[in-house]
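One chain is shown next in structure tokens, namely the form predicted alone.
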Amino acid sequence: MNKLIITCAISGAEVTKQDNPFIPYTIEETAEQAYQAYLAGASIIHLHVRNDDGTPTQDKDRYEEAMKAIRKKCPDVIIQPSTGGAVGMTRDERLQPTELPIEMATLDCGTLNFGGDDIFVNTENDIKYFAKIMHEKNIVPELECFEKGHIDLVLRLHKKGFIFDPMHFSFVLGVNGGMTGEERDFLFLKESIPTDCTFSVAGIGRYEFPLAELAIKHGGHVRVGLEDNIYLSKGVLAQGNQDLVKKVVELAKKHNREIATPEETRKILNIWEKKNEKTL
């Protein structure tokens, strides 16, 4: 079984310091949270950026500043910017981080009702457009799927030549408007992708650690972080992203899965050859 890749989603675009005071806003806070997660065992930092007041932004310059600060602390970590951005952003606004020399980025593979009047829009043409830009720039897409229909769309676009091998999926479960994060949901998605694909699982809220353990047991990979879940256990706030990563490392030890370094992660995800091509 491959070593376990841990991705840490350190901030997201929605949670605030009122939810958990360790949510990073400033460049310094972002770099420190990334560094602590890296020291704990994360080889990929899933990156959203904020303005200093906490408002989400996809500004390319802000991403560049954050990435440089992270690389000063952990030069070999894989930085995976979000192209999800925040509800209401345009395609090109969301794609700004792809103008930077990055190895990997997220690609959201379907539309969701986020609650109330909020709709996270990802049309088929949006997905084709994002996939085309990433392919042209040699950026590995992490295919974020929130329900089974998203996987079906990816496989159809793969067959038509819009999405390319090797494919790496991320099952994001427990999001409002998407699938819940029960074991049956995980198994349904896992059994719906080709056997030669890799996958990671991100459980939202209370689903984070049960799904992490399932992914570990079934040979998949894990995403945790304050974007997805602000608690270490019921009612106990995580004292930073490192707490969440450390808990996954303990689960991995329980099931005899070793933790992948950034270099090993690049090999597992077939992005090893890109490392020297993309430097800030």
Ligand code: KMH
The other form holds:
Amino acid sequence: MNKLIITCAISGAEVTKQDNPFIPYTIEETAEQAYQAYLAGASIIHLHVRNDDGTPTQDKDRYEEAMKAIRKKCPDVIIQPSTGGAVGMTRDERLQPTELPIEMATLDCGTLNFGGDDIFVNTENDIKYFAKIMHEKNIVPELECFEKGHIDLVLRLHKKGFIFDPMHFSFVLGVNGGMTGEERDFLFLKESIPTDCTFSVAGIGRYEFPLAELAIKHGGHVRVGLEDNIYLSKGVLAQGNQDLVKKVVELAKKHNREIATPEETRKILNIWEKKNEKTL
Ligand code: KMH
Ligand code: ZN
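Previous: the form predicted alone; requested now: the form predicted in complex with this ligand:
Below is the entire complex, every chain and molecule, led by the chain shown above.
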């Protein structure tokens, strides 16, 4: 079977050190968590940045600083900044990391409830706007879909020429307000995308590892990380992102999937060939 791409979502915007003390806030913590995840087998780091007090920010300079610090420790890893940011941020605020020389970024493909009174807003026009900017800058979008309707919208926008081949989806399942991450949900989504697309799964909370195993068995790719889940097993906090990545590597071994290096990941995802021009 094809090699397995492991993405590690090391920080997110919502979880705090009160939830898990290994959530990175400072530049040094962020770089170290990325490095440990990379050493464990992650070829992509999905990156949110925080201020030193833990508040989420999409500040371009903060991203630049974090990316340089990560690059120093693991020069070849793929850094995939978030353009989702945190609930309530404006679209231009969220898009700041696309002003940097990046290879890849997330593109959130629909609005959903995000717990309590929170709504994560991604209108059709937002998605077109984000997609256009990423296309112009040769940034490969990871198409984050939190439910089936988001996939349908991507396929419509693809047909209308706003989203381009090759498409790489991420099924983010188990958000409080989105679709659950049961096997039937996974199979439904997998069957809903064209067969020439690639996909990854990100299971939130208890869905993280069952979904990872399903994706591994079905030829998909996997995202894990403290952004999505803070536990290694029921009631046992992960002692850093590397614990979660190592568990995926074990699952991959069980199902005879080799792990893709960053270079192999670039080939699988058709990431910007002239990556050397992207210096961060
Ligand atoms: N923090 C969430 C509101 C992304 O990174 O693109 C959005 C998010 C998605 O995490
Ligand atoms: Zn994210």
